[in-house]
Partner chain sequence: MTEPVRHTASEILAILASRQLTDGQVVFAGIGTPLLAATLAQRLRAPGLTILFEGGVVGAFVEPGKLPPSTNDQRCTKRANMVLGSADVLLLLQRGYVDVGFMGGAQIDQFGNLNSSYIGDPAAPKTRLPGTGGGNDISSLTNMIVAMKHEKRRFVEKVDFITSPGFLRGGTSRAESGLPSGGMFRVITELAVFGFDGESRRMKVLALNPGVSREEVQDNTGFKLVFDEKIAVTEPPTEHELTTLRMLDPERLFTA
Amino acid sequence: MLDAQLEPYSRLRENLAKRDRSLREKVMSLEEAASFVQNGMKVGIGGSTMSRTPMAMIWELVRQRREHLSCSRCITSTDGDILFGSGISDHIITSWFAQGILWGLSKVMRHHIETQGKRYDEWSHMAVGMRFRAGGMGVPFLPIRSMLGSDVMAQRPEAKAIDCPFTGEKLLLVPALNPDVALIHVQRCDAYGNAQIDGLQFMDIDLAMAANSVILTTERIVSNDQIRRAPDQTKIPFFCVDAVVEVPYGSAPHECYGLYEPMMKHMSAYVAQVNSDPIEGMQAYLDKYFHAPKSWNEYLALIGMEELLDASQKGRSIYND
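Taking the sequence provided, give its structure as one chain in the form predicted together with the partner chain.
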């Protein structure tokens, strides 16, 4: 089973030609934006590990009980637990998958992979990045010099080792990855979707260009005038964005650069609970934090004011110098 059902270029172009790329407002609610994510779709997830995770959008997809999502992300942490544990995804393409280095192995990941037959396709970190980049460039592959000789390569026949037609050197061609939809969380964007990202970008820009549609969640919607005053700060252009949702603390309990650090008390409690029982513990967590709250703000209230303020103080400290 290969994930890399490479779309022919003609299909990629047709999909793009159909999208409304005009300069238009596309602000909507989490509920509405979720309609871009259909069962069985390939979903690219922005951010990395515990940073700029589009948690609010994942939260909404869990609430709406999507199924069979095939997800890709550069580094997967508790978001992956939730994708598997909630049942919305049975396939993750990434380079690393645990809850975070501080807590060791993810019992949730292990349970779903070792006994439930869910798939974690492992690529090198650079390979994941080059797959999104090829997708964003509109080419079917990019060449890399890693993975060669390893069992990571042996396990991925979707990639092709070649002898370079110029130099004769061995190279690995990694296939483009064009998700049906990308979920990306940013610090700010305008109502059209022109996004600014502070700090670490991870693979989000390539992911945005590669995907066939993009849902942006944002800490803050700013005016288009503000964007136009510093066009060299725009990281994602409006025409590859299909939905804009304003969700303050939209990565909680993960971090958002310059605004808040990870909410570590919540994270540690989460890890203790789900690793002690990856089925019941996870279900109880989802029931309490994902299904019960009436709104994202209610979810934040459950995490608690203390955690939010502490994480915010630490997050802003990056600019204290």
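Compare with the form predicted together with the partner chain: the form predicted alone:
Next up is only this chain, free of partner chains and other molecules.
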């Protein structure tokens, strides 16, 4: 099945020209930011595996019962379970889809792919990144080597093998990936959307450049003066960003480097529950943690203060060491 992600360059330029790139305050609630994501859209998700996952934004989209989202992420973890299990997504583009290194392949993913008609497009890790980079550069493709000779290449008819016109060597062309909206979680940003990222950046900078709109969730909003004191740490500039939402512990139960580690007790209980019954176990988890809480703070309360504090202590210890 061919990947229907490419748009003519002229249309991408038209969309770019229409965006409001002025220096203005963009702070809003999760509910308001969710309005940028409409049914059937292509959604890019920042972070990687269990790192800086924009979980609060995913939580809100599940609560608002979005449908038919096509989601792309460099490496997918339990966020993919939630996207499929909640019904908001029926297509995921990624390089690896599991519940995490500790727990292995997702039974929720297998259930939805094998019996429910959901679609999982596997690419190499480099290929996903280069697709976002091509999208950010405004070019229709970029050449890579990483999938040549692999079985992954055989699964992706969208990628085209060519002979390099300069060297004659084999290259693989991967098509640009331009999400309609990107969801990215950061440690801090100002009200305008100037975002600073500690630790690994993953593919978030290219994703922000490739997407037609960007929703930033952040652990805290800081002053523009503070951002200007360390300009080298600003990885995503304001003119890429359309919404800013302050959400402490916005990656929970995943981790946010320097602030908190994954909430392993919660994660282990989750995996045991959904793997024992990928249908009823998943629905019970969604009912308790996504649909029942009236706010993100109530969601965090269900995870538990003890677990949040333990994750915070471990996160700060790693950062300070």
